[in-house]
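One chain is shown next in structure tokens, namely the form predicted alone.
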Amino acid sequence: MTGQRKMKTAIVGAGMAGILAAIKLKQRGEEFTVFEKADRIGGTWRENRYPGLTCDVPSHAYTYSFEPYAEWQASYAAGAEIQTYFEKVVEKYGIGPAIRFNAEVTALDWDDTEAKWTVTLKDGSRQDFDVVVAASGVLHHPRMPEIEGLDSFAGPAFHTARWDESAPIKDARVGLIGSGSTGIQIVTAINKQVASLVHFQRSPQWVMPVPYSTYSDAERTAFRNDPALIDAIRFSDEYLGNVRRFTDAITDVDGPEMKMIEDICRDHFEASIRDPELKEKLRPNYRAACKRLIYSWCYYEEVQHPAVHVETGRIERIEPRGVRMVDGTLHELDTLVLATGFQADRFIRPAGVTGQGGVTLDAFWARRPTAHYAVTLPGFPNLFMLNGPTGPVGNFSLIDIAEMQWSYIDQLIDLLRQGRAETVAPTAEAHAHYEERRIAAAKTTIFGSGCQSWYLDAEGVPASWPWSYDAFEQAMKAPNLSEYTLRERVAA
């Protein structure tokens, strides 16, 4: 670090991406503080504790590349296991002392004269930093359904990200609203415990069948003794090859890879559902992968359990005793579970962010959340995002995406460290050109083929990276500095 500028960095969020940033900065010997609004680390895996919570990325692929993990119990890891993994990583790399818990960031304000960000917390305290890394995640603001009478329900009614451990489930009459990945995982977990389960489904899902197996003690011992066995899984063609084929498919909707995905999902569906009435309830009317694919090894089997009733009618209102349908049917319930997703356009908000010239992030994002290559923002110098808007989405590990993004961010921060610049931000022109190309391409992806999903912005444009996984990997190798404004540092 001799001869380099000493940087002071604020990291917002102690989930997967924030932990990554903290480890990388500590390895550089730099000063940083992680601000976490909750009382412990984990992000998504801390917030969600619902029955059946499982990552749909193979467990050995859902780890930091530098920190493989031999202790996974199965080929797909449960949420509690993933939380344990991140806790062990924080302890191993010694970043715990740099994390401030119960420290919700409410405002970030840029001082152009001092070239500093002022971070304001909910308790009113303030602190200045040279750099801010927004690692607040995407799916952390629950979306509550707008259904008349929801507050009138006599029993427990709660969002899946706020799971009520005291709510009756065993031998109870349970209602479940929502049929995304969360709703489907809950069906597979509680269908044999309940007296009855009414699954209110607005839109059925395409399911990609995947193999599931548990790891034996002997296999875990082998993983501990030879990490190359883990690498063989993590970097296998079965995983990375599938990732590349998937992203090729979503960007070439009439190509052979997309046809293969559709054929697998359709054949699995047709062969798995026995009851003709249930089959029509579960038959999607859109193309596979238009919504995020459900990866499951057991959903079609479990949804056919006698205790499960799939309800596709329209809900009129919630009443104290249950859910009233438009046709007059009342489903009487003891517990109501809301698997209704998240507000995917929030990112670091509701924190107020004010950049150069007093421009707010809300104003900059008035039309849609956007970031240059999902990482930087024009007019907001020295502010970097991990898993920010317009990044890759799909059935692959966001840890890999965050690691690629960190390599890109670190190169930009290095310009500040070396004194080559005091501030760095993309030009408005470069970002406008990026967005123009991205939007045009996004409309042609499978995400824009006609379904409703959380991938779409307010104008119905897929809010995602619309090119291949390899193209993103290449873009993250090095920032194109011709697209950036570098303000030189003025000597004191």
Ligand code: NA7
Second form
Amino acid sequence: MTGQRKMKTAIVGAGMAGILAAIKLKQRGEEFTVFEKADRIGGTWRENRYPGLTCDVPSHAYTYSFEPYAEWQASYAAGAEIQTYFEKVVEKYGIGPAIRFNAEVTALDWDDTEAKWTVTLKDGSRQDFDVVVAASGVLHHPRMPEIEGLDSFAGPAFHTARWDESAPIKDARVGLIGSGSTGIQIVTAINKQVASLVHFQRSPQWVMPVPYSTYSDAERTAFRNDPALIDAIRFSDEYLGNVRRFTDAITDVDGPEMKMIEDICRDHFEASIRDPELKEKLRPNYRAACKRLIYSWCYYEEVQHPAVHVETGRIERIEPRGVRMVDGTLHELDTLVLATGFQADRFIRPAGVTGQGGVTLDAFWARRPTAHYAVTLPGFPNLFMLNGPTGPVGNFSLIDIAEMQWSYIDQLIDLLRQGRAETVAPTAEAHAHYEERRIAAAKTTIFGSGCQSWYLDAEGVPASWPWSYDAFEQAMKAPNLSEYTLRERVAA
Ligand code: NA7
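Could you drop in the structure for the form predicted in complex with the named molecule? We only have the form predicted alone so far.
Up next: the whole complex, starting with the chain shown before.
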């Protein structure tokens, strides 16, 4: 018999994706609880507070599609502004009362007889749910560098996602290890305040120049009065067209779009760096977009500031006074900043997740984290991931990706709501087939063209969606139910 079933959903994480799920479930009048380990919402934008933190997606494109924002200060938004946006959204949609703060989920256990997930929190309390949405983010477990003597440094030494506001930066001798998006942004923000900045760069970056401009009060008023002006930016060819061209480029590495990206980056590099010695230090020896492209309007200019020294030698160890290089040089420092990235293979872990037959997520992911179309997992019914493994990554908004994923998830949950099934999970065969095709295609993308990055899994295979943006959008329009096991409700 079918009918509207009352569902109880647990959402893990109150960042961008968890807030999205909460809004959507609230609009359906459903019962849900959001479990958030911290004492505030915001995820990435709560945790990262380093100087220069800016989203590399244009500000008007980095919002929910249904909640445009007129208040951005500039064409690319600072992290604190984005945190404010999400706080305003939570307020507007009345999500706050459904969030349990300081509530870290430590375990999710599936009961196949009752068709329930038991959610266990750090304080030991437990609660049952019909559905779990894992919205716990991707880049939130800092990766500390394995450098000898790190603990021996006499001054403050900290990861960029644990920024120490009390650490001396102004007029100080600062060391910065790591030249991903984070390290590059920090160079551009602190170079004029410090006494000196040694930027320890293991790999140089390709930089895509992007235009930056601030919005005036008059422009913000115009955006407020006419949201069509915002849509004209968000849905413009300049943004969405670029996103499509970008994913076409990464999947067709010898195609015209990739050539265009390479030409732009190379011309920018050649025209910008004046000192020949610095130029050779900053010249990448791998293809553009193999690592995540740096989108910047000022890095090449700022790195040429006299206070900045780019150090490309190998680090021997860290000592109380600073960083000792293999050639014996000691860079004496007051503050050491570690912009060394994140463990990108964690997802909902370290929470222990146990599915059907007692199979754990660690066991299922022993080789590499995977999910069917980045969303569902065979053997883990009624568990849905937002921005889970193998989803699209690149220089575009993960909010849009999460919205597409939500539309797919919502259709699967709908089968449960309507009583058409009690549980839903992809079949092992369908998922294996997906993974086989995905891995074969991923190896041919630009991410697999021979560089080190957080896009690669432990075997060096790009851990991402390897086809076009349009193909992902299409896949998310409707789940292919022949790939799913729908188990009917068993009468008590
Ligand atoms: P990334 O992009 O993972 O960058 C980490 C950087 O740290 C990168 O330059 C690494 O060099 C460097 N690194 C890591 N370990 C070491 C050691 N042991 N010694 C020297 N250098 C090291 O992290 P980000 O935080 O910059 O950016 C993450 C994402 O956040 C970004 O892509 C956006 O999506 C937002 P490597 O390149 O491996 O040689």
